[in-house]
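Given as structure tokens, the chain that follows is alone and in the form predicted alone.
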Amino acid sequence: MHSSQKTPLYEKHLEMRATLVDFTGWSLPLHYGSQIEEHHYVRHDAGMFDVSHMTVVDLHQKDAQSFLRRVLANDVARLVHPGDALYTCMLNARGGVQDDLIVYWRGDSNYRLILNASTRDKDLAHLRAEAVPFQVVIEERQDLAMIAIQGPHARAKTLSVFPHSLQESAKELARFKSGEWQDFFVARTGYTGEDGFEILLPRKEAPFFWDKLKAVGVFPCGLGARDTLRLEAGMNLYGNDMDESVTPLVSNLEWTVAFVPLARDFIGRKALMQQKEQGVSQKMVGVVLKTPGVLRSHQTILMDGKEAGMTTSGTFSPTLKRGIALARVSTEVGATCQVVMRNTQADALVITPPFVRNGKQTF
């Protein structure tokens, strides 16, 4: 724990007696007492997460757009208004997922990427290597903190602590859009399946802003609730549900790949086109236990007694009160399957994620 990096909110976590864990080299709260309660705060009210460990990278100079059109599978040319955002994968030459990220267009030749903390070193090395032929500056922003506020009341509560001059502008922000006011970069994005904001602000201002949010009833939440929330929302976790060994086509992420225009030669395109032509043999599905139990990653999926795939992420869903998982399975798997749990076979439903939307079951 001593070697872990600390976010600007570390002292706040200590004050609140958080259970701290090492997460990709950062000391972060797992929970502040009850992971289940924190999960429900986000589904029914408003919760906030310290996500200052995420890697923020700004790109500028004239080739920024053409560079990103080369290194990202989605097409940043789709961003037509300053503040527009896009979810995308960054692929290797084999079409494997190097990372998944959000890219924001800030106007002119300015873009902001939010990368996973676990892939920081390889992502920065990859971006810098690929940038050599382009006139682009890649700048990591270690001067910023990041707080995610999520839940049905997240926007209203967050707006109430903004200065009045910002409230009206921030209120107009549509989903998957961002705006910049004073020192705040405010994006209407998130990783929970709920509405809300992800806010970047100067490190020194983060503890003060955290306290203001807490004072209006936004509940601090840890990594535990973040994981159960994103899994209920059917959102992939890098390193579990996709990595460099699998492509977006078998990770429920084909929607994040822009194959048109045909002339855009992004890294991994050739491999994906080949895979599409040959036809994929696997797909990503949601699995819901019919009987009591908790699903975990790396559990074998059976169809008619034969091995048909593997769970990639699993948990107990606090909203559904059932075991749920994402799984990569044979395309032949239908509406039901069995999961091998401690040498027994448990019956399960197979669904198309998400499991939960707007706090309600989807299947």
Given for the second form:
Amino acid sequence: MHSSQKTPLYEKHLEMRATLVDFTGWSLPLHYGSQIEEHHYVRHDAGMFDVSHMTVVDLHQKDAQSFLRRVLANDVARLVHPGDALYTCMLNARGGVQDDLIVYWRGDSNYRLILNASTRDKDLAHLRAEAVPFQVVIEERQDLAMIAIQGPHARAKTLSVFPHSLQESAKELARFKSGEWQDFFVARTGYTGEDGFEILLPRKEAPFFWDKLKAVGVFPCGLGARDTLRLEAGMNLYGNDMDESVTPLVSNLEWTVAFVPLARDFIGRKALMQQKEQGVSQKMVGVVLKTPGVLRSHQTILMDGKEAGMTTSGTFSPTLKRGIALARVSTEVGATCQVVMRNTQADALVITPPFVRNGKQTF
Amino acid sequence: MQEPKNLKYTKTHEWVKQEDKDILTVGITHHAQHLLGELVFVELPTVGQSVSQGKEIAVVESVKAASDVYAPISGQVVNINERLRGTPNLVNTDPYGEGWVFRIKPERREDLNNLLGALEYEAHINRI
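Having displayed the form predicted alone, please output the structure of the form predicted together with its partner chain.
Below is the entire complex, every chain and molecule, led by the chain shown above.
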């Protein structure tokens, strides 16, 4: 057994008696006592997550844009102002999802990608292999820590601990924009369905900044709450809800694929066009249990007694107090379905995700 | 945490308390609730239901996992803890008190002798 990697906030998690788990080789907090309470803090106030395990990759030099227009399914030409961000998939030649990520344009030929931790090695290998014909430098930023502060009060509380010089400009940041001030990279993005910031900062400054946030009432939250929050928000988790065997078209991610302009030859385009032409037979939906209980991944979905698909992520929604799941099902699915549970079949609603946005039920 | 000495235990992490000669209260142990994490749902048995020792009779579910609760003894369910429907995490906060799951009228009281004592149960969980 190799030992888990530690983030710069590891000592903070120990201090707070977090229950630590190994998450793709990183020792991270599952919760600090109650993951349900942590979930509610984010929905109603402000919570923070140590997400320093995520893979941060900076791209520089003159071909950075044309390189990204080749390797990403969304089109970075859509980023028109420095600081603009875009959510996108990176596909393989078969149109399968290699990873999902956010790309930030930092002006000129500078871009920043934030990718999953679980896919780091294959992503870096893929990027480096595809970069060969381009004049682009790929630089992984292991010197940075990342903290996500999320919730209706997350921005106000975070701004209050920023230096004065930074407060005014960070306050003006619109949704899905980023800015850089001194050592801080601040993005108004997240993975919870709430407003907030994701902040990159030098590793050595992270514990100090974490303490300052805690002092103004930002509640530390673990991976447990992060998962129930993202699922309520209808956001896919790579490896659960999509992977290399499925395309964005059957993963509720078609909106992230820029088919126009037609001349842009991104990796996976051909396969996606073919799939579109043939017509897709599956889609991703949200499932809400009508009866009390909890949904899990890999449960069979029935439609009129016939198998119609499978859940890909499932949990108990602390906001709705019901079992919820994402499921890949036949496109013919109606407004209701049954889920095969341990020893019974339970009735469920079929909805278009999300389940919750800004603290409120959305269906 | 020390297991209460006045209770009996099973290897499958249920505890049993003798209320009077005809009624036993059953719950899950501190160790079991700790492993499961915060409970969000408990599927209770039905009052009047007959159960046989070792058969699954209830389900406790946390955000991360579901686990069966087994009948520690054969008999008939005479009461269930309705409060767990609204506040399943009573099992976490007070596993040996307000977090009880059901009550049972045993077929043969002698069967109680087959269950583990507190020290035996502690030895069992330290082994696994």
